[in-house]
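Next up is one chain by itself, shown in structure tokens, the form predicted alone.
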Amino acid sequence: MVGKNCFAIASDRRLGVQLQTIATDFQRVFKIHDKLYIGLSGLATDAQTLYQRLVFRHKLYQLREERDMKPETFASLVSAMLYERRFGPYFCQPVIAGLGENDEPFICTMDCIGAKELAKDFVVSGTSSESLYGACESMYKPNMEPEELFETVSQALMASVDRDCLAGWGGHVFIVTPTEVQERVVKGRMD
């Protein structure tokens, strides 16, 4: 989710097969650097090596280009990584979020052949995706401060996993602001 100058990146901690719960700390939302993150939602062993060949692929283009990758730019690599797979495709739907130029968020999601969507609010991804579109476009608000923004994530979030099976354990919440970064947990329903 966008907010002013800033955005917020979240997934559920739950790892899971079916209706079996194999771990309650599981982490989707990546850094690639400061000021990009990639969520992956899926199967857990592709969001891994998707994961792994992303970082190997923005450590190559930062020694020949001798900076950061930009979120557009990376959104393209992502994109063209999972259409060179797509008849035998990773198991993941990125969420790509990122601060560009003049600190302008950038957003969108992918499904798991690469085919973009671009938002200027908010994206959605995972088993929740249908419950979670409906909590967002009720709580967001345009250029939201990032405590505000925040608390309208956690809340979204809290509110969409509470009514999937699949989800849950509570969250992680990463808030990105040109100067800092920060990580919160957010406790959930345990069951």
Contents of the next structure:
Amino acid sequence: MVGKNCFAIASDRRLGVQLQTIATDFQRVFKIHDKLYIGLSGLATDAQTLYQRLVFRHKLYQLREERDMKPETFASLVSAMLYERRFGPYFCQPVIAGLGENDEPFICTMDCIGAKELAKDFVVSGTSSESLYGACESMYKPNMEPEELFETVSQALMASVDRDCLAGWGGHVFIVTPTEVQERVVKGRMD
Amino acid sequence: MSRRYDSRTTIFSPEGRLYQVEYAMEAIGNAGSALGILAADGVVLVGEKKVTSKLLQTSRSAEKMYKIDSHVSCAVAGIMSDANILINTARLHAQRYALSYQEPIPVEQLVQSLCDTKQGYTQFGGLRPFGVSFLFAGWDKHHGFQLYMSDPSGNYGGWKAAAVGANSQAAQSMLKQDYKDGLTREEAVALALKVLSKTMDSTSLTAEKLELAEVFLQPGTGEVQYQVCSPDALGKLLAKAGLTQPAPEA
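Since the one above is the form predicted alone, can you give the form predicted in complex with the partner chain too?
So here's everything in the complex, that chain up top.
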């Protein structure tokens, strides 16, 4: 979700196999560089592998171009990587959030074969995505400061995952501003 | 006589030498020198820049020092275009290792793989060897700080202090005399600058002719840091070591 010169990216913490919960501290939001994060929902192994492959590509980019990747460029890279597997896809839906030129917040999501969807306010993915769309739509306000953004994102996330039996067990929220990153674990219904 | 045996890389001479490899090392002997010194708390790499024209655009990229991964970097002596190819290969290799094993590549393994590539060009394919010598500096959790030198034949060795490029013999013997175990990074920098100033052709050392990089552990986080010295800081270091030519009297 976009705020004023900042963005928030959050996920739930459940890792499960249908009805069995395997872990309650699963990391789904990953850092690419200080101002770029990617959240990967869907199949856990694909999320981890895709993240490792993206780190590979980004590290080489950093070494060659001697700078960090811009979020827009990164989104294109993710989209291309997903489409490479068009007929045997990664079962993942990424949510990409970063601070671009002049620290402008940038967010986008895509489907599992790389169809990019840019947005100015918020993007969602996962099993509770329909619920999240509703919660974000009603709670979002433009130009929120980091503290207010954190509240809004946490409330929207918790409200949506509470109605989803496959998501929950707390929330992991990152608030990224040009100067710092705040990482917080939100306590929710542990079921 | 020996002319008959030196046009192809893949044949020995009657004396049992590979002339193409030796000619490659000759080429490096004409290039700008590079020095590496292993200190107790880091590795210091210093390079002499051969091309110092006013017309040259000084971009951010370094001429002699390159980062290969966050924990390994190298100094180069020889044909720059050959070096670029090998550095790209090294970078890819380091990332592929990290992708498979999810941990940073041990420095010696990276050096070995690069040297295996170099060796290939001395045995088959009919292509000439790479005209580059490297000084690799890095840190890993198995052996701490390490310095390796590799040459066009594909040989490599771990060193406490090493020199490649022009006047490397002289630099190496000077290092042998003055190197002590347990040097700190600052002492190593001072030693490197002193040795380089004696072996370089020019009469005075200025910050524009040199590049200095250090590999060390960041105090606090313990992360490996590769830092290239800025020209200003380098100028100050040279002045402190008493190596810059004093300003002409008014």
